[in-house]
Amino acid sequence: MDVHIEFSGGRGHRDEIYRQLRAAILDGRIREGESLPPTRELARRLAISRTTVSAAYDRLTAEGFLAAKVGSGTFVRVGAGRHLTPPPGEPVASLRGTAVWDDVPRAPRGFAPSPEFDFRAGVPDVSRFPFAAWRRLVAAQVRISNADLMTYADPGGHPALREAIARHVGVSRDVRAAPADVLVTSGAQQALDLVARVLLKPGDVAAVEDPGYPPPRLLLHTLGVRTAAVPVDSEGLVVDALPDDCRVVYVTPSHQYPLGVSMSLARRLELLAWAERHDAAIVEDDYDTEFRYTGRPLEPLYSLDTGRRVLYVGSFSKVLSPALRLGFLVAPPSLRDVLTKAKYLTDWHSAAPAQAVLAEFIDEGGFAAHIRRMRREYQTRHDLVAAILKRDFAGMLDVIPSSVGLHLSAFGHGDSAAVRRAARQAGVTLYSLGDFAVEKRTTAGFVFGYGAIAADRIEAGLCRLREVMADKGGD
């Protein structure tokens, strides 16, 4: 490995090399088992005698930090490294983030290992990811040695992927868009971030659903945007409750998160008319609409919009894998240039090799076939969860009708948060509706995700939950 040695002039070169390597081993910067540069190479880089470097290595070897292997080199001895706490009196960093970040919960460090019964909403079954097809397509990209994919790329996205997305949403969702209307993003979350950056300024008002997905609201808050929590009923967002000074409305009309209701056609038209009157924009997050099990899907707001006020957001996280970090934004032509600028300034562009592979996967039909397979699997789980809730939780929970997506929700009674905590102790992880409430209008009830739990585990998991609820005297 490459090591950095700095000569301060206060000690001899041998002592400096010894001291700095020893410190790096002790605090873990050089790990056990790693090799150090050959003495000849390090001496050449430092412009000193090889004898000096050898003397420092010999001292570290004598003290048990290093071990020499003939013909292989010099390595940090296993057991030599240990992490040290900062010495007393070491100055504490005084830099702090702005106060707005104090209101944001701690960022998750990825999803923890799956619990015994995993009913977390919004988590797809990544064990069904099309690994074989993906490996084949990645290997094909490597074989052709496409250097264009390994340099800076168009912030708007890989041209082939933009074309593939435009075709996909045009056929599957009747979202009629040209490839130029499509901006590839690092997931749906970045799409909202870009929209907020180009349409809102600090002090502006944006509306979010209540209950609703927390990250958009928190994101807007960190940008200095005031958020208005708008209630949701059986027909979706209550348009009459929107404030007149609202500039952007964030909605999940196809499968409201977390209640699961679909916005009625009448309410969709009402929302579009409201946006036209108030010169506002609508962000339509269509996060899992590929998984519809019964009935004909309602027209997206984007397709009904004649005033070019809807920005359509989609993601591949629920269909394929959250790890891809690929999503997209379909925007009106008037916003193309400014959104591309914002994407460029945020992270320049999403990973080009992954975009190229996904474009091939869509074009050769693998994406559509994967959706069909997963739709059948998720429908089995959806129907099983719905049937068990209706049969075994009567009087405890009232299931909210839904026939799309990766979760079902149910209203309940009492302290759902306490039940959720007790359930987690019993090996059952799920969210309560209160986890998504903004102004605590809806707190009693649960959200049952079935993307991450196999069908043959669902009944046992819900049985365990029912036992917990019975011990708590109902929900």
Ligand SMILES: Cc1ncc(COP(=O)(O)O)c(C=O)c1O
Contents of the next structure:
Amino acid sequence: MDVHIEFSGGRGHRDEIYRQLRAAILDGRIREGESLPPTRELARRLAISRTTVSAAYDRLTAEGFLAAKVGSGTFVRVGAGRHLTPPPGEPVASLRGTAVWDDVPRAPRGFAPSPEFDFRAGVPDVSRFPFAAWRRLVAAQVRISNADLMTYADPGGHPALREAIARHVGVSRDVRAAPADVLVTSGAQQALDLVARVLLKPGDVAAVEDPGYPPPRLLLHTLGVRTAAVPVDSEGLVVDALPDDCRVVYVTPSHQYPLGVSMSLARRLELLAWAERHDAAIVEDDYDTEFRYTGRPLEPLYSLDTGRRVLYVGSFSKVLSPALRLGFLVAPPSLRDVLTKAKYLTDWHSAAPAQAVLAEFIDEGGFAAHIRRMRREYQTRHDLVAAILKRDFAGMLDVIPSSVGLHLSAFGHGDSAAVRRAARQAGVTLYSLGDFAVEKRTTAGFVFGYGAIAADRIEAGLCRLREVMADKGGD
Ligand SMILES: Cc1ncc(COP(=O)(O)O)c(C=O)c1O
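Now show me the form predicted together with the ligand, since the one above was the form predicted alone.
Let us now look at the entire complex, which starts with that chain.
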């Protein structure tokens, strides 16, 4: 391994090597079992004597950080990273993030391990990911050694993917966009980040739904934006409750997260008129409507908009996999350049090889076929959850009608957070509506995600939940 040692001039070379290697082992930059460069090689690179390097290695060996294996070099000892106490006189790191970060809950560590009955919302069935097709496309890409994909690329996105996305949203969502209007992002979350960076400054007001998807609200908060939590009713966001000074409205009109309602046409038109009157922008998050089970979708705000105030956000997280970190933003032409600049300064561009594979997957028809297959599967699960909730939870839960996406919600009574905790103990993981409530207007009830639970596990899982609720005296 190629270790980097910096001589600041303050300490002797031996001490510097000792201190920097030790710190790298303790904070995991050099992992247990990894080999260090031979003393002769490191001495040559640093232009110092080999004895100095050996002395530093000897001290680390004596302290149990390194072990020498005859004939194969010096290794970081297994267990070395567990020496967690700083050496005497070495200050404990005292740097902290700014105060806004104290308001943000700990970042999730991923979704594993899965509970016995997993009703968490927002996760697709990744066991059905089209692995074979993906493998073939990745292999083909590597085989032709396409060096163009391995250098810095257009921040706006891989051209073939922008084209494929423009076609996909045109056909499936009636969002008419040219490839140049499409900006490829690292998921919907980055799309929102870019929008906030270019349209908002600290102190500005942005509206979010209440209850709503927490990451956008938290992100806005960390950027110094004041968020107004606006209630949602059976027709979607209550436009009358929007504050006059709001600059950006973040909404999930096709499938409100978490309630699941679809914003009525009247409300959509009201919101657009409101944005026009207040010179505000609307971010339309259309994260999972590829999966629609009955009825025709209402036109997206983006397509109804005549004032070019709507930014349409899509994601491949639900329809394929959240691990790809691929999403997109379709923005009015007036924002195209500034959003591309923001994307460039944020992370230059999303991973080009993955974008190219996705473009091919869409072009060859694999994506549409995957959606059709998964739609059938999720419809079975959706219908099962809806039927069992109606049959077995009557009087306890009122299902909120919804025929789209990967979750269904239901209003309840009583302390849903306590039920959620007890259910978890009993092997059933699900969110309560209170998990998404900002001002705690809507707290009783649950969100039933069916992306991560197989159809043949649903009945047993809901039966277990019912027992928990009965124990708690109803929800
Ligand atoms: C409302 C909403 N928007 C967007 C996303 C997807 O975000 P991303 O594309 O960043 O994975 C989710 C995922 O749970 C979501 O619930």
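So that the term is clear: the rigid core is the largest set of C-alpha atoms that superpose within 1.5 Å between two forms. Positions refer to the first chain, counted from 1. No experiment lies behind these values; they were computed from the predicted model shown.
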item	value
Core-aligned CA displacement of R22 at least 2 Å between these two forms	yes
Threshold 2 Å Cα movement between these two forms at S127, rigid core reference	no
